[in-house]
Every structure is written in structure tokens, then in C-alpha cells.
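Here we start with a single chain on its own, the form predicted on its own, put down as C-alpha cells.
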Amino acid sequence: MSDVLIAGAGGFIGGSLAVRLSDEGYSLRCVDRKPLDDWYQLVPEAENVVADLQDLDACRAAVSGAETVYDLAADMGGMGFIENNKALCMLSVLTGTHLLVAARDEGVGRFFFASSACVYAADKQISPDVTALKEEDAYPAMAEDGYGWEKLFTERMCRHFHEDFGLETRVARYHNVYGPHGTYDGGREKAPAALARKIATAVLTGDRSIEIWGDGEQTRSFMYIDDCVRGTRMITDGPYGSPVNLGSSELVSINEMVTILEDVAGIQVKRNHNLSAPQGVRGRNSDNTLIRERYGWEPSITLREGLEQTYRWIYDRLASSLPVSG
């Protein structure tokens, strides 16, 4: 087994793999900048390690002896916290230039990055009944503005270091992944969790309104935790490629996922649309040829049965902090 690197251990897709990859008998490091009792998940048989990857130095510590490099590190979250943020989360760009350099430099194996469906252009997502993304849609560019451009610009790096230095990258293109384990307060929690602890609060409060930014009919695709762990691994280890799409090709609105979470909390709620709040984009999906010819799998699991387990997991975490209603 290789040796692996996961920076960005510490939030919630890197804290999903490093629990997978660790079940499978490889020897982890996992680094992330926050401390570790903040990590969403730890693995005790890690090396853990805190230390912050926008610092060269850094990078060639957590570099030295891997044979694949996983970068998942990253300042983002939920469409308010990046449309307020764009400063920091162009900050990551520093993270994905050292930590390439320090695998050139340190002859590593594989280089996997983590992109988003966050470099797509803004015109071609302009209504709800969005045609889905292709690859080639991210050119001519004009990606989200900080967020997206910072993963584009390092998808260009991925491509250039593999060129000309011969590192083997892989990127693959997140969209919106959710489930267990994840944010769900606090300003950085995406859509799915964010309205699955509304519903919850409504079951427990027995106060059956909640808010709901935008008008709801924007829509998205919204990847299983579990679905984006099993893709991540089978990219890496593919193949190399031109950045694939690794998203549901499963489109719904903001309206129909709240009505799949009343069905599963068995309530209704009343709805206050916020007009004024950040919704991004009106309309963004997963085209998903390219990583069927290229891998003969796509995502799967529906988007019921991943806010079930979500909506469950939510549920019993709120359950010890907020009255229940009689």
C-alpha cells in the first residue's frame, strides 16, 4: 500500500476519504490548518498533523514520503459564505501551487485536485431548466468569481506540472456534495444540509416556517458523500484525463428538495422566500458522458436517499441541544 497525503484532512470530503482510504490498511498523513478537535473526522491511526498548507515549507513537510497526494484543501462553503469571501477563497491558490511544487520536487506518484462545478461560465447557467455541464463548458472562461477562478487557475497548474514535469494530476470537478459528517451551521453549510436543519428544527420546535434563500426555483445536482468518495478514488487511480465532471446528473429545484425533506421528516412547513439572500447561479448540472466513456461509472445513489441519511444524522445532533415541542 502507498503511502497518501490528504491535505484538507480536516473538513468534510477529506475527513470522508481519510476514513475510507484508512479502512483499506494505507498509511495516512492528514493535514489540515484547523485544530484537531475542529476536524470533522479523525483517524486514529493517522499521522495528524496541523500546520498550514499556503506556506511552502509546510507543503514540503507533508509532501515528503507520499506516494499520492490527495488536495482537498480549500477556504469555502455554502453559496453566502463564498459570494462574501472571495478574497480567502482565492487565498487557496497558494495551497494548490506549493503543494504541486513540493510533489514535483519530491518525485510523487499521483496528484489528485479537487475542483468544483464552481469554474463553469456564469452564461451558461442562467435558468432553472439548465442544459447539463460539459467539460469544454468552462472555456471561454467565467467562473464563479474568487472561488471559481482559484480552482480553474489551479486546474491550469495540474495540466502545466503534468507537461511539463511529468506529474501525473488527475482533477476531477465537484458539484454541491452533502451527507453525513458535514457542515450544517454556522454560515459554511450548503443547501442540502442547510434545509435539512430547518426542517429538523421545525420537527423539534414544533415552529413549522422556515426561510428559504431565493424564489427555490434555481436548481442543482447534489452529490452523495459516499458517491464523491468512491469517484475520487477511481479518478486517481485512472487514467490521465482532462478535468471529468464528478457530480449527480439528478436535477431538482430548492422547492422539490424541501418537499423530499417534509416527506422524510413527515411535516409540512411553511415557506418565506428570501428574495435578497445569495442563491448563485439560477441553474447548474452534471453532464456525465466523460466519466462514463472514461470510467464506465457515474454517481448514483438518489438524492432521497442521501437527505435521508443526512436529514438522520442532523436530526440526532440537534436533538440534544433544542427543545422539543410537546
Second form
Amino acid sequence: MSDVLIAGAGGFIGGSLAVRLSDEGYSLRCVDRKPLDDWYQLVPEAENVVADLQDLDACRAAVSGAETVYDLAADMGGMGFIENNKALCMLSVLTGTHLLVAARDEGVGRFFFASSACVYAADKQISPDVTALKEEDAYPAMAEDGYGWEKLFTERMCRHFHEDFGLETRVARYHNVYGPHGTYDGGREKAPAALARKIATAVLTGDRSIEIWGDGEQTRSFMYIDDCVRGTRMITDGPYGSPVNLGSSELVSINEMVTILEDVAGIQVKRNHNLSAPQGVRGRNSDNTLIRERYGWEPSITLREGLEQTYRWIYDRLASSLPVSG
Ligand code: NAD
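Since the structure above is the form predicted on its own, I would like to see how the form predicted in complex with nicotinamide-adenine-dinucleotide (NAD) looks, so please show that one next.
And the full complex, kicking off with our chain again.
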């Protein structure tokens, strides 16, 4: 099987993709700048390399011999992280740019870039009662400050590397990915993992009070990791080079997600809304017309199913470290 580079393989999506590709028999080089002990999932059969891919020479070494490159390396996190670390998020432009240069020079067959729904214009996301975002809604551009602009810039780099150098690039705009083996504490976690952690903590400690960022009426859609990995593979192997939404179209408010998690956990919590916490845009959903047309498929794992798996995984981790209420 062809050789694959996964950049950012120590992270949530990169780790899950590595496991899937390894199961399919691909020969993998997995690269991340975190120490190996901190990788979320480690594929023992892969060539696992610790390197900072903001550096061009590190990118050349990583890409060497690869037929396919998945660029999943970025400084990212939930709203709390990206609102407070705009320059750090924008520096990921070095990773994308240097990987593209190395891929062009190495004659790589396919280059996949993980973009984000944060590229979408903010003025199209001011109401919780959203019209789902179509790919063309990214322009005229008014992306999420920092993180979203970096994604939009690298999307365009992909397009121009294809037009000018013939590199086959593929771009997916992920909408809120969640699942087991993701970040659930430390400040970079996103809403599903953060809320699952808070509710699992409430179960374990008996303290039923949890903080919710904002009034909880902000809406989003959330894609389970298995759909994300499947869609990523499909888009990378497929014929379509322009950015495609990869997200669930099941819209929920944060309050509704808390209710699902309460049901999964079998408790009711006391909700304390912190109105000064970061909340991001008011509402966002994925219009899946394009992915359905191009691939005859769209993410379909329900939030309920995905949250059950995610909650259980986070609960088990916390259960070994938290005192259980008597
Ligand atoms: P993650 O933070 O778990 O993984 C990203 C990994 O990239 C981390 O392990 C990090 O150490 C690594 N990395 C960052 N900079 C690096 C560098 N210079 N050199 C080497 N490694 C580096 O995040 P994730 O959720 O797995 O996201 C993967 C990709 O998908 C990212 O590009 C992210 O922006 C994009 N994305 C994710 C979501 C989501 O909801 N998780 C949504 C939209 C887009």
C-alpha cells in the first residue's frame, strides 16, 4: 500500500485516522511535535516521529517518500482557546505552507488539508436559528479572527498549489468534531467534551452544579469522530478539489446537548450560565448538499449515539482519578 504521512498524528483526529489507516494496511509515518507519551493514540507499526512541522526542513523529512499527506497539524482548541490565542493559531500557516512546499517538491500524489467551519463569514452566523452554511458562504470573507483566517489562507494556498504546480489538493471544512480519544480538559477542549467532563464530574463527586458558557441557546452541529475519519478518507481519495463541508447537519443548542448528556449520565445538574465566557458565533450548521451530490454520503451518526460513547470514555478516565462521592 502507498505511504502516508499524517501530520498532527498525536492529536485527536490524526490519532483516529492513523488507527483506521493502519487497520486498512497502509504504511504510515506519523508526525507530531508533542512528546510521544502525550500522543492520544499511538500506532506501534507506524514510523512515529516527533518534529515541529513549522520548520521547512522537518516538513521535507516528514514528506519524503509519501504518496499521500494528511495535514491535521494545527494549534487549535475550543472557543476559550482560539479567542485568546489568535497569533498562535495563525502561526499554523507555517505548517500548512511548508508541508505544501515539501509535498510539491517531493511529487506527492494527494494532499489533504483539514480546514474548519471557522472560515465562514461571521455575519451569516448571528442568529441561533441558522440557515445552514454552504461552501460559497465563506466569501466575501469575514472569517473567525485568527484561527479562521489561517484556515482560509491555507485553503487558498491549496487551491493555488493545484492551479500553479499541479499538486492534487483536497480540503474538508470540519464542523465541531468530538468523540473518544479527544481533548477533554486543559483549556483546549470543545463543548461536547467539556460538558461530558462536567457532568461525569458531577456524577463522581456528587456536586451537581455545572458552569455553561453563555446562555446555552447558541446552536451548533457536532460530528462524531468515525464520520469524520470516513469523510476525510472519502474526500482525499475523491476527485473534487474545492473545499467541502464535512459536518453533521443535526443542529442543537448547548442547552439541548446538556439535556442529552444528563439523560446519558442518568442525573440532572444545576446549570450556572456564565454570560461573560467565550461563546463564538450565535449559530452554525453545515449545509451538506455538496457532499451529498459529490459523494452520495454525509455524516449520519446521531449526537445521542456519539455522546454516549464520548461520555463513557471520559467518565472512565475521570473515575480513575476523582474521589467518588459517598
Ligand atoms: P488536536 O489539537 O487534537 O491535534 C492537532 C495536533 O497537531 C496536536 O497533537 C498538535 O501537537 C499537532 N501540531 C500542532 N502544531 C504542530 C507542528 N508545528 N508540528 C507538528 N505537530 C503540530 O486537534 P484535532 O481536533 O485533532 O484537529 C485536527 C485538525 O482538524 C486541525 O487542523 C484542526 O484545526 C482541524 N479541525 C478540527 C476540528 C475539531 O472539532 N476537532 C474542527 C475544525 C477543524
